[in-house]
Amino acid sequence: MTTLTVPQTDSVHAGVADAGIHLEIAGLTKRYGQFTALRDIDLAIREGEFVCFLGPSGCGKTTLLRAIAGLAPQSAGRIVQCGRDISRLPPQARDFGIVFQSYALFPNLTVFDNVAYGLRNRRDERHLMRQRVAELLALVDLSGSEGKYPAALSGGQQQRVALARALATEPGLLLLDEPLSALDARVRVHLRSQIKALQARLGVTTIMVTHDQEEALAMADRIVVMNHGVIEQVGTPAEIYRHPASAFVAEFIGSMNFLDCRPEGGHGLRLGEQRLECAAHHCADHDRVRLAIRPEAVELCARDEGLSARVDHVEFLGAFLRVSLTLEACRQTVTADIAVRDGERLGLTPGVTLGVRLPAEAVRLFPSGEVRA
């Protein structure tokens, strides 16, 4: 997996922070006979917010999505939007436009009214639809796609068809459901930027889905982690990268480092012999933990300067080298991403030993064991 990008400060999206709240969600529960799919789901989203919700296949992600459309209506709980409970409102009484994965076009409408589908219903005059949906294909860059039928168009220029129909009627809030997971590579790097910056000049409160890590630390203010129908965590990129609030999303995010070892004190750990500081945890009362750090955290240096480790593998990545080490004091295996320089200055070669520091503020413990007595 390539190490990933994520923003160099939590406060890339400040002006989001101090607006009102669009859609609460309270105790939110979903039920399917015996299975429970969601569970006690309480999340806040607030006005002009681009929010993923992030998680593997089965997580409910999809569901939590599908019950605040009302396509999926919950067993359970409260849904609030600007202060509107829409709880019970079926779905073509509540105020949102939604892109599915499959886009979901009309294949026998042209273009034009495809995106015009939403305004006739609601019988908007024939010249202020051609002006909206003029302006939508403008916006999208389908400019003099009017009348083309979906056929025509390629799988990227479907989805912004969709996306520029989902937007017509001028909802309070985006529903993106895996937008982009039909598309190649280059086209899904691409349009997501799109998408990033079209919501960002409209101001439009946005839920998009995805089961893609990079694409909700790309293009999300906040994420919501999920797994098996609970949230693990809520918080932007940075927060959720750098400071993961349990195994799970530290394994979900990016490339991780885990080692067990057993904690000492508050601050502290005890791998093999040595004895290691680390960030503040709450693990005293377990037996074993586990040890967690991003590869990048990983520091080389001489043989005396760290922990001793040998060298297994190198692997040239362009940008930079992935080494994979075997920590001689306990016998574990550690991968460290470095710079190219940096291994060149080192000598790395499979069986070279050398120093590995692993850095106190980079390290999180999680608990693995049994609960001490």
Ligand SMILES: Nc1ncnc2c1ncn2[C@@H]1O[C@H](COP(=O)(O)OP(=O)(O)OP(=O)(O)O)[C@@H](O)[C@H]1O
Given for the second form:
Amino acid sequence: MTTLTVPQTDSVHAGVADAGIHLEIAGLTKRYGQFTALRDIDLAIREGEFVCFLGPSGCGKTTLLRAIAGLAPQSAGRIVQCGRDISRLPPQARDFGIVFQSYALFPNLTVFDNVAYGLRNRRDERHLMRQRVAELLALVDLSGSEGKYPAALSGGQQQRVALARALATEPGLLLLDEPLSALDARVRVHLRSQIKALQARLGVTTIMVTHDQEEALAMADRIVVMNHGVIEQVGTPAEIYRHPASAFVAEFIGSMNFLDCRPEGGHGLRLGEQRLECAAHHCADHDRVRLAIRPEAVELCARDEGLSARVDHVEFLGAFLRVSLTLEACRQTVTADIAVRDGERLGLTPGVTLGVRLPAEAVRLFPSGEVRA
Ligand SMILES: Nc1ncnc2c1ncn2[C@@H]1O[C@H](COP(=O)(O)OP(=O)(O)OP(=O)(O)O)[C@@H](O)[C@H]1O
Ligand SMILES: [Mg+2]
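Beyond the form predicted alone, can we have the form predicted together with the ligand?
Following is the full complex, with the preceding chain placed first.
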């Protein structure tokens, strides 16, 4: 008999201690006419933290970043940076550097003048400025490019210049809006590790917007998962992946199997004809729930040692096998990612019937119909 556990509901706004908070957002709402792009956002970001805003297109990531920068002032709510209420300050009075998705370099200015732009506004002395630009270009691996024009640089190089420009005035907060999404895959992966290393070295509090979950998992200290203008969950990449707070988060991050089932008593679930024992839950027998489990957590075994299932197809993905099965008790499909060696041992071929185990610690339960993507 398979044992299941009922998940604890994670707090949507992961609590952070007051000490060392760089940015605090409270009750922030942004409306465009009748449309509410952000609804009652609460979020605290620690000093030196790398935070990613992650969510599907149109969920409000850029709007939140622009509200923080003062470029799209909020309709309601407060933004406090280092203890100072910046809610009503214009962008130029706020302390941030920003990089946009498309290279927003001035095409008619050299790399030197692009990077020095913010420094000129501060009327820095010429020799100090030259020294600072050289330092910044070294930081982004572009030493010696001072005299080039943006058109003579690759996309990745242009984004590195944009990064140097954003960091020129040593801002307390670095805002990055999909800085990698216009680049090809190989450059993107390389630049992502460069940005991460640079951020760690400088210790600058950073918010990066992305809709690429892999990018967020690889780079962020904490991820803010957004959907339809609200925060669904805040947590470290491991927390978000292992303990998604909602079916939306479970489905948006990584791959997930969902199986419709019915609670049965306080300690059981019914999956078609099969009853599964599980840890105590509070669902009533007439509720409908969805059991969620990651493909890599599904175990395959001999037919009589688990839920009986028929193999539909087997996909060889190099490092592992992706196996699609239909559970005989409920006619629902489940995907299992298993080691190639285990697949050989079990003699996996389409049409074969074997056992499926759903380990208790890997199972989450969500109310049915919760996904609103
Ligand atoms: N200036 C504007 N006027 C009216 N509606 C807007 C404006 N800017 C954004 N919106 C709307 O607000 C919502 C959130 O937009 P936003 O640009 O923040 O999304 P996003 O999460 O950054 O999406 P993407 O991943 O596509 O960049 C969208 O529905 C968008 O159409
Ligand atoms: Mg956007």
